[in-house]
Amino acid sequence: MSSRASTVSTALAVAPGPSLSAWGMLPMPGTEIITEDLSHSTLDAVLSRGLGRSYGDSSLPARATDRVVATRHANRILGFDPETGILRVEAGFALAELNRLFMPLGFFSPVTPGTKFVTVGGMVASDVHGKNHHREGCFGAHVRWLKVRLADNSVVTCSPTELPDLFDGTIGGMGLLGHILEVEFTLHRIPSQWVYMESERVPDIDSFISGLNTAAPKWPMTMGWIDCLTRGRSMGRGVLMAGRWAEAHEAPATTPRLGPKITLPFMLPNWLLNPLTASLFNFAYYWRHFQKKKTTLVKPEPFFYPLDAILHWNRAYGARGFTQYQCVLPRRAGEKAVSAFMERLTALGGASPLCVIKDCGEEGRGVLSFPMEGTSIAVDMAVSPDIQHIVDNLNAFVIETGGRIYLTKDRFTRADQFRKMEPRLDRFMALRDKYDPQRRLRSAQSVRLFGDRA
């Protein structure tokens, strides 16, 4: 597999504007250097940054000066085994590139996050997780070998075998243990590029928890949209989606074509996104699956990241911009948790039409990898002045019953919830200690939840 240049350019080139922004539009002083050339322009800075997807501040500077990294132009193929499956890419090699290259040889990422616009090392520094964890596990476990520059600028690897700690910590670490400059992993190999579903609308969060239990044994992919605004008896209701790679003899002899792409050409006023639009909305989409349950073949775009038919989706939140509040409850709770949650949740309001809920398999190696046996729940919300009020309301539920937020999505924790919901987190800042006791690696969530110098 040839890569798109035998020759990397050195020329760096500073991104316009005063400021940048994560995916949920919240703005914050800096700007990032772009570069093909990893190796070099890594060289003291405090950050690197991928395609700019991460909800919160994780990939945002913590102040003006630092000098933070755009590797998204670094992307280069390094190596293919077709035998294996196993691939070597620099990091800033994209998803969306990776489906369009692999999918029609029979590859596909062992996992997948919602979108493909990510980047394969911010893959790693968010240690991705996709409708697969109940049987794959993180984006981690996939990963074989890291190319890393440390904070002293020493490049090294690491592996589950050689420097096993880093590579633990990396996983998962958002970009604080060091640079990442290589990936190697491990593809999948696919029958058909077409995605066998049955999907089926669900009444209650009750019958949700109990429909994804029935699913997980029977379905390699699994995971549901859910009403976060209707309360009563029908609070929690959806659709409840499972899935499965369709077999040669199944799918169609034709390739599945990309859908029409639609642009949001321009930022919504706030005042569109509101408790009634939403509602309606919520209310389309359920009914809109007229029938209880059906199967269908179905495209991988669809099926794997609904929302990146359109671009720029995020304006539809308008200027105020917005975030996205994701936690994992853990199995020990019990199911009961997850209602009482989804109670808490629709009372306090702020939530969006967009809700998602999955099923969690076990805990991964990545030393502050997000999921953990349980239940996630993810659901948008627009900034507004209560925002701190409801993810305060939230964090205080999801420590009550040992669960975790998801630190590529949060922009509103504060450092003492996290600490409580997080015992990991010793182990995380000893090794920080051991690989950047300056902490020269740093970012504004680092400062705003780790006590990092801002």
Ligand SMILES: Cc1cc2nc3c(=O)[nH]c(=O)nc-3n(C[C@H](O)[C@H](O)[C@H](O)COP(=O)(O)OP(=O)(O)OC[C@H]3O[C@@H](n4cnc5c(N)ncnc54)[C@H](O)[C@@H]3O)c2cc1C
The other form holds:
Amino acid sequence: MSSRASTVSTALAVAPGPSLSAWGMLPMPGTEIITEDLSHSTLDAVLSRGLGRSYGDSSLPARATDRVVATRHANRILGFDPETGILRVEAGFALAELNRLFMPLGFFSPVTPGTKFVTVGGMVASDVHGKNHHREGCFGAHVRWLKVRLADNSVVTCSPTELPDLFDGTIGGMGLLGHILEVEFTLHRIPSQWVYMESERVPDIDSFISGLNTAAPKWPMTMGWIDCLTRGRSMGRGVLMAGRWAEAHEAPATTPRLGPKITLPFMLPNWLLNPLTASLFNFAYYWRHFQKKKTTLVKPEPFFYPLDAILHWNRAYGARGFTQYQCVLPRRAGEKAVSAFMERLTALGGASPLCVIKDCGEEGRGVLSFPMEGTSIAVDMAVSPDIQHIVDNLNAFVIETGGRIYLTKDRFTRADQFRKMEPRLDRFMALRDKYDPQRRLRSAQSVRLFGDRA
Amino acid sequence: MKAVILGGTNGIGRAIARHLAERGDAVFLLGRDADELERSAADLKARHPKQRPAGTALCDLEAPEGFAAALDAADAGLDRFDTVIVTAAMFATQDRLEADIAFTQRLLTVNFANTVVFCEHVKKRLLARGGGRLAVFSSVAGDRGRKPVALYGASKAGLSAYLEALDHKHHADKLAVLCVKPGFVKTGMTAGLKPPPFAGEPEGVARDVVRALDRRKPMLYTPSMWQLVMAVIKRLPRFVMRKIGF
Ligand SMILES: Cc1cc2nc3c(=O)[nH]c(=O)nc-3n(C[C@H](O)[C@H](O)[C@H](O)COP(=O)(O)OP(=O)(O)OC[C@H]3O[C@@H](n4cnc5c(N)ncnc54)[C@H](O)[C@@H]3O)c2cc1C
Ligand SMILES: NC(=O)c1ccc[n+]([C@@H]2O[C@H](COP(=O)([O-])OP(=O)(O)OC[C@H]3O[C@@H](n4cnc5c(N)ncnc54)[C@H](OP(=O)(O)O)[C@@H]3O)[C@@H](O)[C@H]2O)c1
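Would you mind generating the form predicted together with this ligand now that we have the form predicted on its own?
Below is the entire complex, every chain and molecule, led by the chain shown above.
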């Protein structure tokens, strides 16, 4: 067996006994302690996890016997000031609940990822970004204060002024500096519960990049869907979306209902998302957008969370599981870097109906946070025997351009490639030396990428 | 509804408190940890800023001498409550209990004797004001003597019997007594156990309980599937129960 094939089969082997999995559906042996009481249950724990919406192995235990705490029942709001929008919550409080409770009051999360089924703790640990990254930065930019349990079991609070090094390391630190117990952050006011959206059909990748650039100063929220299967002249065609919250006078008087909860009830067969079905899906998506440009008032749910309408859509990938490859290519690498990346991606053939492109603003304060000024591309991939080869190959390109991958999505990157794309790693490891010299906190991902002991 | 919840800081009690507050019902929390009570009251307040904030008072099922004062506080906070819900209870595995008889005594006292005493205080007050509702959490574990829950189950069996009698005795006095029998629910109480099929979530159980309270039902299995499961288990012959592990 080649080394490539054997890595994949190890990753795919499902050990007997209880297992945990994240959004990519590749389970690891282990169990989680679901608890409301983080102040007791995180004692001696080595990892916290939220709703397991990260695609990779950052929320999975390094060893089946590791004490892993699931925070999702630790979900109380500890304080809210309607004057300032400052909200303090326990780490397991879910974004879905935030939206449900605070949108009617005229508030929204300052930053939201593409799913609402995440915890606030998870949003801090991954320092998530959204459609407004070019304006608002990552979630961590809006965090005022954290309460953290450190590896030595002490509980400390940190903020931009109190233990700022711990604060910066915890934001985007993938749970490796401490267990986040409580978070205080500032909500944004919204003028209505509707989004004013302009969407545009874009014929190729270069027009996409310039489209994002022109939209950025005009629109607080932008992103695009691209078809990563079409090659040649139309490579990178897709739909660019820009939006802003509708002003009160523009919005309909009714409040939008929260989306229905449809679940794909069983594992669909593996062949469902083969290259043919995938390209049909993309073709339909592109041409559904019949007019070149259109403006509409839309509900926030389909605008921010198009995939949440189908709970557990990840099961559509079947039992073999899937992964997402997300990287950011720095602006300084030049405009052609993105089309060169797309060329490599389409040549490798990942068969993904889902490909998201977004321009990122400046790097934030999180020591290991993902975004940097440039273009982020996220593409879903079924886990095929080729997956390691594809990821290695894309990573080689990312290293050349000076870009990096997003840890929360990653399952297959190799340690040597990670080091090459992460000059900030030394600084992060110095923080771990300070706050967790024995490396008690760890995950399957930290073993794979940071060299922690298995 | 003006509801007092003993055990409302955690698990199913927390979900019931949220569900009631969301409907606009007034809620008062009783529990044994002041910090937890404060955090839960803050949660309800932030969720429903326009509503009357939930009051709280200390009440420990191991300290029956404090029951009257706790109910006084609730009466003052709610301007006379009309509903009382008891979710508070102890749980431990059979192994743990068998290894520690003193602990077993505590659990039996809290889950049965002191819960009944608490209900007696509540009953008196509600009857004096012309009726009301009392919902108390027993368990499917009390439906049949079973190996893995011999002691915990016995405490709940006693409680179920008391609640049934209370319903018989005071139904005509407009005191609606609800005996709740949850099956496996994923809460802190069961955090260390492997969830069986049909395991419930606290939110679903809370909805069922509030609906049963509204309809003044005397008994509720929740999730409802457990009614069927227990119907079968109750009919299993003794020789089968002796053989099987549960
Ligand atoms: C459909 C979909 C769309 C998405 N879109 C975006 C997007 O647009 N932008 C974006 O940035 N991300 C996106 N994501 C990724 C997702 O936002 C992140 O993975 C997020 O961290 C998941 O939160 P969670 O609560 O599920 O955390 P988990 O997946 O459970 O954990 C993620 C990481 O956070 C750590 N962690 C969680 N809670 C704590 C805690 N209390 N203390 C310490 N560490 C903790 C875990 O150890 C792990 O390393 C998307 C995911 C999906 C499924
Ligand atoms: N979960 C299940 O699967 C299940 C199944 C069948 C029946 N039940 C029953 O359902 C009820 C609720 O269970 P749950 O799962 O919600 O449990 P839980 O999450 O453990 O909540 C139990 C509550 O009881 C409180 N409590 C314990 N001892 C107390 C005492 N001496 N005085 C005052 N309060 C005390 C706890 O408060 P502290 O935080 O202070 O400990 C906690 O708030 C219980 O009666 C349980 O027996 C549960």
